[in-house]
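Read the single chain below, which is given as structure tokens and is the form predicted alone.
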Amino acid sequence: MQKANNLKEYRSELRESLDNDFLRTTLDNFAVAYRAGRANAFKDMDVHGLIDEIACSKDEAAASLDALYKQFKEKAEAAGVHVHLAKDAKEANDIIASIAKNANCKKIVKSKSMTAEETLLNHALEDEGLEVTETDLGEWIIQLRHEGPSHMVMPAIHLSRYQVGDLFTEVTGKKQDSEIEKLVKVARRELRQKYVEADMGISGANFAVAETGSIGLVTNEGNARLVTTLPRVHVALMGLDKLLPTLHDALRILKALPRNATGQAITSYVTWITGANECASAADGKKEIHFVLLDNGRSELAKDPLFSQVLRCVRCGACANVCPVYRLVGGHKMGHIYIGAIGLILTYFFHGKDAAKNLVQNCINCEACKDICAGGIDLPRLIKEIHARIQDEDGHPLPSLLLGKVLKNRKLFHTLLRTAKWAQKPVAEKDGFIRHLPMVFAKEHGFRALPTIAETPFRDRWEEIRPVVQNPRYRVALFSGCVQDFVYPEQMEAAVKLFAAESVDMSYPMGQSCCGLPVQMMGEMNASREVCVQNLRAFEAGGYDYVITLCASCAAHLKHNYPKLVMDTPSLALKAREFADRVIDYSSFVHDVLKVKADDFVQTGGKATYHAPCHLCRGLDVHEAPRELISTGGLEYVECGEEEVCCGFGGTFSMKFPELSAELLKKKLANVEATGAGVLLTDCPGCIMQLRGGLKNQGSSIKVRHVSEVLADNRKK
């Protein structure tokens, strides 16, 4: 549970994460286990399909909640359930106390549930005086160690076995193994007693029927089942947004739940309960069953049309699973009480922005979340929506703010930029690096050494290069962005080289600016709004074939934020649609709508490695053009373990979080130096900044360059 009450402390929190070796090497080892299993599970599935028929079954079960509710509690009465209705977390608390005191309930085992996580169930009953015994194990180590969940579907995954052997020395008196067999042992010996003492019986519930008034249970212990049968009272804790019309949507969610939380098929245990079944511990033989929805704020979110899709959830924890942050700091730095994506989502709604404000802050904005989540939530831009909304609420840090007003007047930006190249000929060396930081952010900052502004911007060199094309196959406007405008204009140069021998002629609109995403990850939503329209009015007046841009970040935004920013104009998001339609990125311009070809290259045979942008595998879905134009361009291609995770900048990420961002560099040139390529290529302009810094950091001789740089140089004459 996140305790800082300023991103100072948080970090704080953040380092302690990092010095934890064992968390490191465990959340690595999973990560890696994880996709391999994933893709295993999923293989010959239409996923996406699964996916998109999943997100439209719980949408449809979001925008009627009120009449699945009734329909679900007059068939579990009608069945012999009890069913009530809790407005927030504490009515929710109150009437399972009630219940329990109504019972005359003692004693009290719990299988696993978030719902109850949510509430603080446990710390509810206790106060009222009951015994509450976990009895999942993960759950029952962390009760033990007085915890909460670090994932929701492995809450114990951040202790080594040697841990939970003296916890359990300590729990049993009697000096434990640390061995797993002998430590589930242990657990079942000390449990077992609990399932026989218990008067109540407490579960969470993955799917609540309407059709029938059923609850499913997925499970791979069998305590679910023994909690839900052996007690003569049973109680099922669950959110509305667990309401499904019929037993088919259930089986639906199904089918990806367990695959993709754990790579699994299907779990051990699926359990179904209709109805109040024998109870042979019950004085009237029946046992007595009560199914409590909470609401919590569910019945709200299910009106807001941006965030109505956080009820599409299916608890399936995937989003910690690969995000690259997570994997670092684990779910108790990443997270309240719900973790990873969408617990940073949930915080805010369930536990208030004062427990969000640092986490929304933590999304480094790769998309991996979004790119595996089972309900197609996307979930990096509802994080940003509530970073802004936290801010307008609280006001606005001073840094974003300024980088907003700049980014706002491009002449100004701009102007600015031009003066940083006088300002940095001091600590400027030949070699296109910064010498060395000012000392107020070297210490943090270290870990890469950082680009010189160009001597003359892209905008400049352009009506002096800008070719002429007789008989153009395509008519494209260039969108550099502010880094290859000013940074890496050499990388802008070379696909001009390119496009000029395939007979495309160019445009590059002199009234664009910065794309905006480096604003809109701050939480400056007005900034980057007017940064869109801006880029929007310089492009409006060419009749384009295409919009191309060497860096995927400003691909991926363009092409999936800018409407997304201007869609309550109707005017204005017309423009954005069209211009949306005409981005592309670099790569798939030459591979897909140029085809070229071997033969027009010069095959030198070097090694090259590739790492692929967030953006451009995630944000574009594109994976195979970059890694076959390699060969194309001459160059043999080697492939890089884990090509496709993070690289740690993020663009604002890496100077708000350098600590986390230095790690995930660490990992990637540690990868990359495995292959024995000696050039690493990449398409994006940020990600050549992180690369490269690090490299030249660390004394490599591998050298980073943009996919376009390779292409021009080894195209024949």
The other form holds:
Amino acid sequence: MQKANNLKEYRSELRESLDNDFLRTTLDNFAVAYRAGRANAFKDMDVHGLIDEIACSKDEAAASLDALYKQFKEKAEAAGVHVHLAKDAKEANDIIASIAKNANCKKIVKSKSMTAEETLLNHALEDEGLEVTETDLGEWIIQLRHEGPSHMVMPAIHLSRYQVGDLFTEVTGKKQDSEIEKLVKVARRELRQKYVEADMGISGANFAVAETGSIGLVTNEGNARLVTTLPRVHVALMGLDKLLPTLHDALRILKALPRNATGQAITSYVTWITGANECASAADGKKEIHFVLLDNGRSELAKDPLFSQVLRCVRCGACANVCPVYRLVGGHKMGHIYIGAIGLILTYFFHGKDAAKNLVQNCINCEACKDICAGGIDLPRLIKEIHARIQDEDGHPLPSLLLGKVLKNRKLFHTLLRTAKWAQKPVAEKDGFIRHLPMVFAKEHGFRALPTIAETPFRDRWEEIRPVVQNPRYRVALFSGCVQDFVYPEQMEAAVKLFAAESVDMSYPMGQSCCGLPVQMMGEMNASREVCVQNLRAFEAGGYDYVITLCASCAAHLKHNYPKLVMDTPSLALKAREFADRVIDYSSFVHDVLKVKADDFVQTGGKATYHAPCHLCRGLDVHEAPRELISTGGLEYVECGEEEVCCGFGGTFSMKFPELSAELLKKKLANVEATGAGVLLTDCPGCIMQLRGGLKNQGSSIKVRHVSEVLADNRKK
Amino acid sequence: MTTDYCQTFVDKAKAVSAIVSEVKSEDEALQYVIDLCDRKEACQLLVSGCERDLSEKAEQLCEAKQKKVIAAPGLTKALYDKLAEMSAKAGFECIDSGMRDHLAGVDIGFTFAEYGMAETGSLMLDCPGEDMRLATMVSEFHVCVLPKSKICKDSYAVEEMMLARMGKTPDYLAFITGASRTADIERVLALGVHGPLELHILLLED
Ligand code: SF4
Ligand code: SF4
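Switch from the form predicted alone to the form predicted in complex with the partner chain and give that structure.
After this comes the whole thing, all chains and molecules, with the earlier chain placed first.
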């Protein structure tokens, strides 16, 4: 459970995780193995189609929760099950405690239920004097250690076999060694007697099928079958979001859930329970069964136009499996009770603003979770949105307020950047890096060198270098973003050179400003929206076939977020749509539209590797274009390990969490070095800043360049 | 039509560590069970953890088990009688009810599956009766006969059958795929955490 009161405390908690070598190695190995396992499990399947279908059916279910509940209750009660609705966690716990009391139960066995974690059910029952034993191995281990789960599917992933061995030695009162196979068997036999003694079994439910009044349970260990069979009373606690109209809806989710969770085609056991089934230890031979459905804000959530998609979550845990931040710090630091990307969001809704306020800042916006979510939830967007809401409620911190103010005023922003150029003079080196980091950056930012501001920004050189293009093939507008404008104008110039040679007519609207992503990342939604409107106006003149940007983050933001930002203003919404439709990233434009040919480039054959910017590969789903351009452009492309994993830049994230940024960078650079390539290419100035700064600090000779620079250099004539 | 899926079923089931064999008749299936039970050490099977030190209470439960036991609920009377006779000859106890007296574990649980799903190598067993459920869970080995004609493509193909059963309440349906497993300690796969340590599937020619 995440307990920090403020960001500073939270950062020091994160530090502990970073220093935990066991945790780090486990999570690293897991992240790599998971990716391969999942790909294999979904081989030959239309994953996106399946996810779309799930999203649709879950959305429909969320829109008719009341009706589904009514139908489910009717069907289940007709089959002899008692059905209860609990408005919040306390009510759910009270209902279950009184069921135990009325049925004179003393000992309880439980099979895994995230919903019971959400309500802190165990504590409530123990306070009533009941003995509760978790039977899922991972859950039992963490229960014995008085901890919360650190992963939704593998709750004890943070523990080593030695820790478990010591724990079991304590539990059995006999010395146990640390061989996993043996530990599992100790648990098997210790827990067997718990089932025998228990008079009540508590489970969760993965599905609540309205058409039959049945629940479905998905497990590997089989403990759910014992928990729901042996004791004379069975209580299943589930969120209202588990309701589905038909069995088919459940079977569909079942196709994705285990595959996405662990790369299994299906779990060992899937159990479908309908009605009060046979139970030899009950007085009348029939089990007493209760289904408790928990609202706890879910029906409110279902009404929210943006956040209702949260109810699509099937609790597969995949969003944690791919999250680079989770991989660094683990679940206890990347969530409160629910963990990973969805955890950041659910914490806010189920456990309140205070529990969520630090957590929601710990997202680098790499979109890996969104890409993999079984329900197609736009997790990063919701995380940012919650960050903004919390700031609106709590007051905005000064740096984020200031950045918002500055970015809203383009002239002020640009003046500041120009002033910074003079201010940095005394510390600027000739090689384009700042020699000593200014005092405002504490020591922890020393993991990468920072670039100096360019002598002349791109916007000031435009009139001078603007090429005259006869008989243009295309008319395009350039969107530079602030980094390329003020730090790396040479990347823009390289693009201009190639475009001119390819007969592309260009314009550069002077009214353009920062794309606004940085302020949105800091939770300044209003500022983000204002910047968006400014840019829409700047590009209003129109007549362009494309709006081209060399920055993957800008491209994704302009394309996907602009229409959403102004969606409530019809006149702007239309403009934003038209604008967004024209936005294209550099590599896609050159590769897919201009279709450049290898014949036009000097084939130097040097080895080059690639870093895929998050907002290019996932944000825009561009994968092949830049890699093929590297070969077309005359270099030999060598694949880099974990090429599509975040470099740790994340804009303002690297300012807020330098330790995490440094770790992500370290991993990235190790993979890059391992390729033996002399050049590292990418498509985003932010990534370039991060990668170049890191390599410079390591004294590496690898050159980091934008794809546009290589193409311009190698182009014949 | 269904046999088209047979090979896929076998491949998928083996991929999750199920032990798959073919049998020509029900008699052959019974013989398989007797042979397997004979080879297996009664409750001394090391993989079940019997050599491990346990807490006193868990030890007591374990000591309750004396003789090799085969649990075969849900068979036709004729088939059960045959198995009981073969068991008696081999010196095993054979039961078809009263599973609650054997919670320390039985050696073999012997059942028939209703359907097989090729896509995932899963068995579908309807077990509204408690003895059937327990036999498939507290046994060390679960041996399950699956008639080849009952192999379907995937879960969608058994959906209607499921709905029919769920309509006749109470009902307790299970998809069983491979042995009971966990990867909760260091993500290392270990079989038989709560349920059977081995799942044997006997494909019956029919
Ligand atoms: S966007 Fe990236 S960093 Fe943020 S939660 Fe998702 S995976 Fe984690
Ligand atoms: S948010 Fe998506 S990926 Fe994360 S647990 Fe839920 S369904 Fe799985």
